[in-house]
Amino acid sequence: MCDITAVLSVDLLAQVLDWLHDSRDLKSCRLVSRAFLQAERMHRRAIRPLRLGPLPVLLRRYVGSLLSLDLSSCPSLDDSALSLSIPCPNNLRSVSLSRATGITWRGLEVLVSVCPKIEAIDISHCVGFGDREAAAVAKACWLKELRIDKCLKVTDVGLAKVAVGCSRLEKLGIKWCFEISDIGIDLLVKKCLELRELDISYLKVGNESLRSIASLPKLEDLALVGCEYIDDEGLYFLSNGNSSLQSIDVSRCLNVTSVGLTTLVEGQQRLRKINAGNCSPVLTSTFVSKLCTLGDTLIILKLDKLQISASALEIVGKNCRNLLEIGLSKCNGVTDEGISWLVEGCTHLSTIDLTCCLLVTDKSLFSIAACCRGVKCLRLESCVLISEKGLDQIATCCTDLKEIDLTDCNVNDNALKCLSRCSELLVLKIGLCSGVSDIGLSFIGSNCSKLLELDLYRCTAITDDGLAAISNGCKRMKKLNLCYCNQISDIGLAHLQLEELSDLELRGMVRITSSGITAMAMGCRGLTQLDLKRCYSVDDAGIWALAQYTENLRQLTISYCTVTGLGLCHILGSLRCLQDVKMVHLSWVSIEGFELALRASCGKLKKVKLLGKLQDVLSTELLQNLQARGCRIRWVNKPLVFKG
């Protein structure tokens, strides 16, 4: 047989790597020869380690590669640990320390140093990020993105310094930075001229900042979400501002109204992206009808909460022939004929919202069925009057479909029946479908194999034979909600050998046990995130396994549990990834066990949350030493209760 590292090269067998999506396959080339796993390490481009641990190693071996590195999921980072782990030199462009709490200016100045390449870096979610934090980062000079979302210690003082040392900034993110103010906008847009990409989202800012904003010569997406301070004004300072601008978000803003949006269109014939959702209620014919010149670039369109009529969705399917996604959560007047004329023109949609749109009927469906054959996402949440006539056109016309969300729209097995021929799903949302029982899911497992998301939240007529059914089929599931499916039980729970399964949510199913939580975990050590709150039959044998087999869990809700302090304390103290973890109402931990369980997980968790009458009984010392390493710990107004 003839060796196939003697044919190709390293470099051809890291071309072919190019070819290989799937971690584990990646993994397996690594495993056949020194080669291949040579091959392996000139081909591996980003890494994103779940622990600190073998960091240094695998930046060892991946240093003449590597350009981008995500920290964001490492707890415990510090500036000791980040100082360690990265070598000089190295080719880094992109480093993610978001919710890296740990990290000051000390940290972010030796990184600067030692990546003297760095493009873009994420430290959003980092409470202690400050001024003097951003000052370290402004000696980026060659930095072009940068987030600091939620950074709310960051004033204008820090902006400053980072647009006068990053001037060649493309990208920034500085939403919930609400110390910042118009000052800080106006000399952000004077020094960083390159900027295309601006998120200000929440910030206390007014007109003033669009009429800087309006300057920048090259910026194309702004975001504006929940800026309570601007209204139309400040939109006509863009409307007469450089035309490249081609994303708008400005949802949530509640004085900005049809007028300012007309306005803003009016000047930016450019867009391709408006969003307008949760604004001023009533869309006016003014504004709809100057979406037509529009027409040949917009290809997003969300209005979501608006009042919008028939006659207006004819006029946009009529006019904006090329839109990709229409957004219409919520809104009123939304009816089938309004559908129709809006399908009949808009043929290109691949992503419908019609969330809690509740005089839609089948009628609808049957319109995007004949119009919208590439459709690929349908949100359909709430909308009542549908049954699996509708579906069944969908299913018969969109076989491309990925995405469909039919929560409490109270389908059963025959719509589950029909979109079973969508054989390339990947997101099912049917919860609160009591009409949907194993008949059902046994169609969705048979035929829809690469599905990855599935939402069976309150579906409570299915049984353990359903949950066999999807397990058996459905083997690169990743996310699967099956909260208060009250008569799954620990047969059920075993059936669950989902390799990939990394989101699973348990809350309330009173039938399970430490039995089925142990088998769970057995045949699920991918999990990253669990939900166990109100299983009031997991115990800490089921909390021991969940620590031996899970290793990788990082977010854990064990609210209600029966779970002692031993339990408890080992959990915390063995999970090396897990950074959030709910445990309220644990009767069974004393005092005692609390204070070990939080000593023993310190430095790892990012969320705690907890009874509020512990903040009187736990030692002062344990509570400062959590939030100094960056724990935030949300306390619950509810009784303490003891039975151990």
Given for the second form:
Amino acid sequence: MCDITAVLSVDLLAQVLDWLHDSRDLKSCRLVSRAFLQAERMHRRAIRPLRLGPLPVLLRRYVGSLLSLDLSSCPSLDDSALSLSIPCPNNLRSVSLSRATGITWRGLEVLVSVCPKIEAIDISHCVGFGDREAAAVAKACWLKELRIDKCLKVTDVGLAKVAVGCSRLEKLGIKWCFEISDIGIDLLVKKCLELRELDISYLKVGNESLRSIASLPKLEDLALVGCEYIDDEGLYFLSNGNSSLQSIDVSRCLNVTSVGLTTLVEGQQRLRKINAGNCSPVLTSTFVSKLCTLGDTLIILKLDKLQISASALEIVGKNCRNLLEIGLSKCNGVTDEGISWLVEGCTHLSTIDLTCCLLVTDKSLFSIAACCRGVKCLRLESCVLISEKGLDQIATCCTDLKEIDLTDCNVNDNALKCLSRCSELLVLKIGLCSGVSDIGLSFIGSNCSKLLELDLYRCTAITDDGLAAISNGCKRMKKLNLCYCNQISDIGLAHLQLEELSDLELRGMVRITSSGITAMAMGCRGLTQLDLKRCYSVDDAGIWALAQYTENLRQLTISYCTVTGLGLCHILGSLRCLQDVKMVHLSWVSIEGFELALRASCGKLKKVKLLGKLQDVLSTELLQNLQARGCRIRWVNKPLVFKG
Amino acid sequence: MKQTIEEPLIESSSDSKMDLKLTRNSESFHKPNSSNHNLNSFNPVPQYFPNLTPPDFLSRAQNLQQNLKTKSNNSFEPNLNSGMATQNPPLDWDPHAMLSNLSFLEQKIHEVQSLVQSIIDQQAQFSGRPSELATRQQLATADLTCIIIQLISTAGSLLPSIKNTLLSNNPALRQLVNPDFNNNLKFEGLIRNFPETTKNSEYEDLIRNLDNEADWMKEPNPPPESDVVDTNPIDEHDLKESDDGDAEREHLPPGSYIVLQLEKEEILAPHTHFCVICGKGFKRDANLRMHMRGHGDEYKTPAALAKPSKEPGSDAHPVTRYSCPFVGCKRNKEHKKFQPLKTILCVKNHYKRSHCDKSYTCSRCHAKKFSVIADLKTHEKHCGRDKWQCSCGTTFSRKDKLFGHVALFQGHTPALPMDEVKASGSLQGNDEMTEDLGGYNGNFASEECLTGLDVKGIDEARGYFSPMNFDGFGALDEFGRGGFDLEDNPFAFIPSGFGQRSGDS
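Moving from the form predicted on its own to the form predicted together with the partner chain:
Let's see the whole complex now, leading with the same chain.
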């Protein structure tokens, strides 16, 4: 057998690999030969290990070329594991430790010191992190990108540490860091003049912060979602600042009105993205007319839950001709007339969100189909007046459609038949459409082979055959929701042979038993999230199968299942990736069973949901140990109610 | 007279570099005297009062009033002998000298009497020659002034015995303050040594001075608040504002001012006023002036004894700045970039802060030490409430103050709360981890390493930052370290011992 690298040099192979994006394809490529493995190793820039065990070996193998390391899905990652795994001379530029609750500031300090070139760090959702962790991160003086979203204990002091230490910061996310105040923001702005993106959503900061932020010379993207202390005065400061702003998100800022938005638009003429959803609901005509002065630069406009008249949409349509995305979710007053005015002008629209626009009918769909042929995403949840006629038109004209949300739209099999013509469809949501049956699904299964996500929530007419059609046709499916489709049995579940499937929801499927779960687990080994809540017939056998076959399972809900202590102990002990377990109302599990199972989890768990009564009977030592390892326990006090 | 008064004064101004006030005072006293030629024609005072020991201000004042009182009542017919001698039998008091003084006064008063009589007699003739009348009037005024001066001198010998009762009991002094009375006698010009002093207020000033000085003597403890503060050149508020940095802002061209350098002992002495002759120190200038009288009659004149005027003739004195005696200090005149100190108080504070041990420890935190007691007091006001600390060690009572400070200085960051407590643990933790890493030596440039880099004695660092205003005075010294606490500190990885050496060099 001749060496293939003699024909195909490593350089050429690397160029080929540039075109491979699917992890499955890369895997098969790796398996060809040692030479291919070597080429793939040299080519790889990013890695996202799922388990801790092979981490040091993996990193040592890839260390030369690796730029990006994502440890967010590594369970039981702690300081010593982190410092042991990261090899010392490395070129790492980006490290993600999102949700790595086992890490402390010591680990971060080591990370920063061994990765001298590090430019991006993500420690978001490490809820226990505070100023000391921020100070450790701040020692990475070359940092350009930092996310500390939901590090709940970070205060102004921590932010100041970051601001002083990382003065080259370009992107910063401090969403949900509730302790940060105007003073901290002011210092940040004074120290980090390179900031381009800033997310201060949900912070309790006021207009003074915006006054400071306005002086940032390079700021392009500002997110202020849910900043309840910010009002029009703050936006006035922003409008007088540097006119570099390109994107602003003031959604859920309840005190922001059209007046503030008008002044903002007046001052910031380069704005490309505006999200003003869920602000003070009245949209004045002056704002709309000012909006038009932005003209062709505006590409994204979200006005969720605002009062919008047809004439306003007409003005937008006539002036903002380059609009790519419009969000009109829950907008009162959106009519067919308004939509037709809008789409006549904005022919480049690719995303149209009409969620809960109750007045929209097929006429809107006709005009969308006629004008916006390039539309890729259409959200029509709860647009109850639309029918298969409109969808037929859409499917005929908008062949590029990738995502459509028809939840609660009362569509039927005919509509699905029409939609199945969109062969590019990736996401289909038809939850709560009780009119959809196996026939409709068979159209989808036979034509939409690229489908990645299918939502069949409470499509109660679907049976085993429908599921079989989908499983056979859409082999790339990653996410499937079958909740409360209670006609599906073990036979249907056995058809689920989807290697790519990572997220499966089987909540409330009362007919399935352990044998169905076993069959499914053998077919869908890549599962990371599984919801078996209220699958009353699933017992230890099913759990054992999961423990055996779905090694990557990270999130598991087994509330109300007939699992015993033994099964629980086994699954918590053997699944190495498991991080989040919801196990409420496991009546067959004894207190000792819970105790043993939680001990068996060995500190991998980051989130546990348990019945509140257990709080008093479980040993405090165990609970303290869990919490010390970064595990959050949610105690639920719900009565045990069986629902069919 | 002119000679005798002037000589020691010149001497003092050249000898004593410290007590400028005294010099200024005596000089300004001297000026108007010399301009008044009439005085020279009279008998010099020392000739008539050779044995006045110790001369005292208040007794003169009393004599003055009594004399004036009698004058106003009896048209300059003095009857001093009876009044003085009977009321106040002083202890070491020479009655012969007093008698000769009084007879001289009597003679003098008669002279004036005759002069005024002649003016009245020849009034008709004078109407055609107003200039001659003016000359006569001037003569009379001069004579009267002479009388007053001698009265004061004479009365001085009586003071020790009466000082405790004088002001409280004597209604005559109160009468003295009466402005109407004041109008009649225009002698202020000579006593108060102002070139043009015809205003009532200035006479009142003199009287008030007498008043205050008498009050001090009654109380052994600090002077009253109101007027006395003027005699102290710099009160506590001034002290803070006229700190080291002030002279820097002036940017006086070199050579445009005189540089004085006090010795270390002088600086550290607890007193601020020094006798130019014997070197004895005093806390108050007034006490010094009282002391000075013991060194000669020239210090007994009312002008020498009066409080130094508030606005000295600025032209008369060259701008004076001070040099720190510590060689190598930026405030030392030998330094290349010499920055002079503005006042003596600045010298004292600078020297103590920069070149002395910090002997005052805060009684609350037992951690902060100060060399200037005022600094300690300022610190103690805030101690315990300063929970906001910068990495340079400076503490603040308010978060926004700290953040303002951090915003101002490169490399400073807010210190984490409980930093010290956790600091030792952190080092250990790091060590463990480096061991775990198997030979990997991380650059744990934690703040603990840097605290070893104390830079005591480097005046550059301190001087560099000193113009800034800090929340507290204690900040200044901690701040010296700040220059070395930066992130890209070249010494960060060098053991602390080395850092110290390099700091001292």
